[in-house]
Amino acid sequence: MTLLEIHRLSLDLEVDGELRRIIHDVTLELDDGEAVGLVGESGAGKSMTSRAVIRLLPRGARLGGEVEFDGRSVPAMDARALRAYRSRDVAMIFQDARSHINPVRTIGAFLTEALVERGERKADAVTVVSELLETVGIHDVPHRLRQYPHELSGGMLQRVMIAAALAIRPRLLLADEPTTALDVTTQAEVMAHLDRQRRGRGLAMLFVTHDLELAAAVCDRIAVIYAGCLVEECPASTVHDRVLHPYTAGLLASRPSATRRAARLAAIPGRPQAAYEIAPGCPFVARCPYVVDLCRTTRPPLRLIGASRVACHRAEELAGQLSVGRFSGEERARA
C-alpha cells in the first residue's frame, strides 16, 4: 500500500532576493515498511525534499505540486492536523544532532516531551525511552537521562534523536544524512542500529544521504537526484549492475573501493549546478561526458526501463557502458 505520494513537487525559496526554484517536478512514491534512498551531492535537492514530506521549511517557502500521507495532502492540513501528524505519523532524524536538540535541557526531558504532550504519563514515558536507548546502543540510562547534550559524544547524539525519533511510534521515518557528522566505525554502528529498528518496527523510511553505496546497503530502492530533478529511480539491488544515468555512474566512480586500487579517485567534471541555474535542457548537460545536442535543447522526461525509472536520452544505448565503466576516461572516449 502506498503510504506517501510525492507527485510533481516543486519549491521556490528567497535567495538574494528573489524567488528561486530549487526543486523541479519530483514524483516519488513510498509504500508502507518500504526503505528508499534520496541520493545526490550537497545542494541537490535532498534535504529540502525531506522537509517537505514534513511540511518544516523556510519561512516563504512556496509549495508545489502535492504531498500526500496515507492519502492525506499534507500542504493542506490546518494546524491543529500538522501538529498531530509530526507527533503522530512522521519523525525526523536531522543530520546534526547536537544542533537539533536543546541545550539547556537533559536528555531525559528531550525525549519524553513527545510522550507527555501527547498524554501519556511521565513514567511510562521514561520506560519507553530507556527501552530504546538500550536498544539503539546506549547503555547505564538513568545516567544518561539526566545529562545534558553537551556531555554526550556526537555518536551517542545520534542515538539519542535516532530514539527520539522512534519513541513517538511513527508509520514514516524521515532520515537526513544521521550519520554525517560521525567516524566511519561509529556511523556503522548508527546504521546498523537504524537499520534493525527500522525493520523490527515495520517502518517506512526516506533515507537523505550523499553516499549511494550506503544507500544501496539498507534500502530497497534508490532515488537520485541532481540539481532539483529526479533523475534514476531504481531498485537497490541492480543499482551496481544496471545504472542507466550517468550522473548515477560518477556517483558510484568516485567513491573508494574497499577491493581495488587506482592512481587516484575518480571524479565527476565541473562543479555541482544549483536547480536554478540549470538550462532548459538535461540538468546535467554541462558535466555530462556523454551529451548529445538533443541534451542541451530538451529536458529528458523520467521513463520507465524495466524496474527502473530514469530521465536520460541515451540510456539505453548507455546501460551497459555505464555499469562497466564507472565514468573511465576510456568509457568516454568510446561514446
Second form
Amino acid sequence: MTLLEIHRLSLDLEVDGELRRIIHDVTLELDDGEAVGLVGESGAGKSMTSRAVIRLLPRGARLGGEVEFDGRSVPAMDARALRAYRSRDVAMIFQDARSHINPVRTIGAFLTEALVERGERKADAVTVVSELLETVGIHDVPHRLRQYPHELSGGMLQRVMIAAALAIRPRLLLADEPTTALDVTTQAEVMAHLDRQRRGRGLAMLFVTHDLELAAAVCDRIAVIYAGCLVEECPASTVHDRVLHPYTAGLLASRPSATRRAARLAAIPGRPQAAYEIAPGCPFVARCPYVVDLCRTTRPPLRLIGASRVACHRAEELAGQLSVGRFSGEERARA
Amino acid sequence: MATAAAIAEIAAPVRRRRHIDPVIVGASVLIGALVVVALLAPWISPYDPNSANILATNQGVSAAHWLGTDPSGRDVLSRLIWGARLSLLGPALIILIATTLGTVLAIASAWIGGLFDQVVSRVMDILFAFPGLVLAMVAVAMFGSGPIAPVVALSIAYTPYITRILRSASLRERNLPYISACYVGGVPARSICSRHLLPNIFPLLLTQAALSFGSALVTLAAVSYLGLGVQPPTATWGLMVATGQTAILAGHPGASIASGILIIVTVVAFNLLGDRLANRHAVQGL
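Structure of the form predicted together with the partner chain (previous: the form predicted alone):
In what comes next, the whole complex appears, and the chain from above leads the way.
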C-alpha cells in the first residue's frame, strides 16, 4: 500500500527578492514499511525534498506538485491537521543532533515531551522512552534521562534522537543524513541500531544521504537526485550491477575501493550544479560523457525500464555499457 | 620514573569545582540582607520611625541613636530600616511588571513577526523617547502623587529596554534548529515559547532585570526626592535625602549622607550582580 506519494514536487525559495528553484521535479512513492534512499550531492535538493514531506520549509518557500501521506495532501493541511500529522505519523531524525536538542533541558524532558504533549501520562512516557533508550544501546538509562545534552557524546545524542523519533510510534521516518556528523565507527553502530529498529517495527523510511553504499545497504530502493531532478530510481539490490543513468554510474565510480588499485580516485568532471543553474535540457548535460544533441534541448522524462525508472534519453542504448572506467582518472588523462 | 600510584593520581578524574564568583555572592548577600532587614523592620528597628522628638534634633552618632537623628528628631537608623521596605518594593514591582510585559511582548513579536512585530517595535521606539523620570512626573501630574502613579509610569518606561534586548535574543533562538525540531515534533507554539525559548533567553532576562533594578531604584528615589512619590512622613531613602538636606547647611549632614550612601551601595550591588551574571552566562548582545 502506498504510504507516501510525492508527485512532481517542485520548490522555489526566495533569495534576495527573486525566486530560485531548488527542486525541479521529484516523483517518488513509498510503500508501508519500505525504505527508500534519497542519494545526491550537496545541494541537489535531497534534504529539501525530505523537509517538504514534513512541511519544514524556510519562510517564503513555494511548493509545487503534490505530497500525499496515506491519501491526505500534506500541503493542504491546516495547522491542526499538520500538528497531528507531525506528532503522530512522521518523525524526523536530523543530521546534527546537538543543535536539534534544546541545550537547557534534560534528555528526559526532550524524549517525553512529544508523548506528554499528546496527552500521555508522564510516568508512562518515561517508561516508554526508557525502554527505547535501552534498545538503541544506551545504558544507565535513569542517569541519562537526568543529564543535559552537553554531557552526552555525539553518537549518544544521535541515538537519543532516534529514540525520540521512535517514541511517537510514527509510520514514516525521515532520516536526514543521520550519521554524517559522526565518526566512522560510531556511524556504523548508530546506523545498525536505526536499521534494526526500523525493520523490527516495519516503519517506512526516507533516508537522505550522499553515501550510495550506505543507502544500498539499508534501503529497499534508491532514488538518485541531481540538481533538483530525480534522475534514477532503482531497487537497491541492482545498484551495483545495473545502473541506467550516467550520473549514478559516475557516483559509483567515484567511491574508493578496498580491492581495486587506482592511482587516482575517479571523479565526475565539472562541479555539482545547483538546481537554478541548469538549462532546459538534461540537468546532467554539462558533465555527462555520453551527451548527444537531444540531451541539450529536451529534458528527458522518467521512464520505466525493467524495475527501474530513469530519466535519460539513451538509457536503453547505454544499458550495460555504462562503465565505471569512463569516469576514471586514466580515461580522462587519455582524452 | 613515574610509579603506578603517581600515574593513577594524575589520571584520576578531577572533580571540577563549580567556579563561584565572589562578586555575585557578595552582591547577593548584601541584597538578601537588605530584603531581610526590610521584612523584619517592625522587630529590629530601635525606634518608631515616625516619632519626632524636638528635644533631640540633628544629633550625631551616639549610643542611643547609632546613626543620629534627623531635623525632626527622628532616629535615622530606624527610618533607614523602615525606608528599605518601600525603597525596595517600588523597584521590585517596576521590574516585575516591566520584565513580565517585556518578555511576553518580546517573545510574541519574535514569534509572530510581520506586522505585529513592526507595531510593537515602533511603539517601543516611541517609548524610548521619554526618559523614565519625565514619564513619572507626567503620571504624577495626571493621577496625583503617591506610590502608585510613579511605579506604573516607570514600569512602562522600563518595558522597552527589556523588550528590545529580549526580542533580538528570541529572534536568534527561534531560528535555531532545536526550535524547528520542536515544530516537527508537533509541539504547539505556546509550549515551544514557554518551555524552550524562554529558558534559553532566561540568563539574559535575569541580567537585564538586575541591571534595570539598580536604575529603577535610583529613578524612584529621585521621584521621592522631588516629593512626587511617597509622601512624608512615610520613610523612603529618596525622601530622607530630601528632608535631611535642610540640616546639611547647619552642619548636620548625617541623615542625607546615610540614606544617600545606602542608595549608592544598593544600586552598585545590583549593577555588579547584573554585570557578573552577564559575564557568567557569556551573554551576547549587551
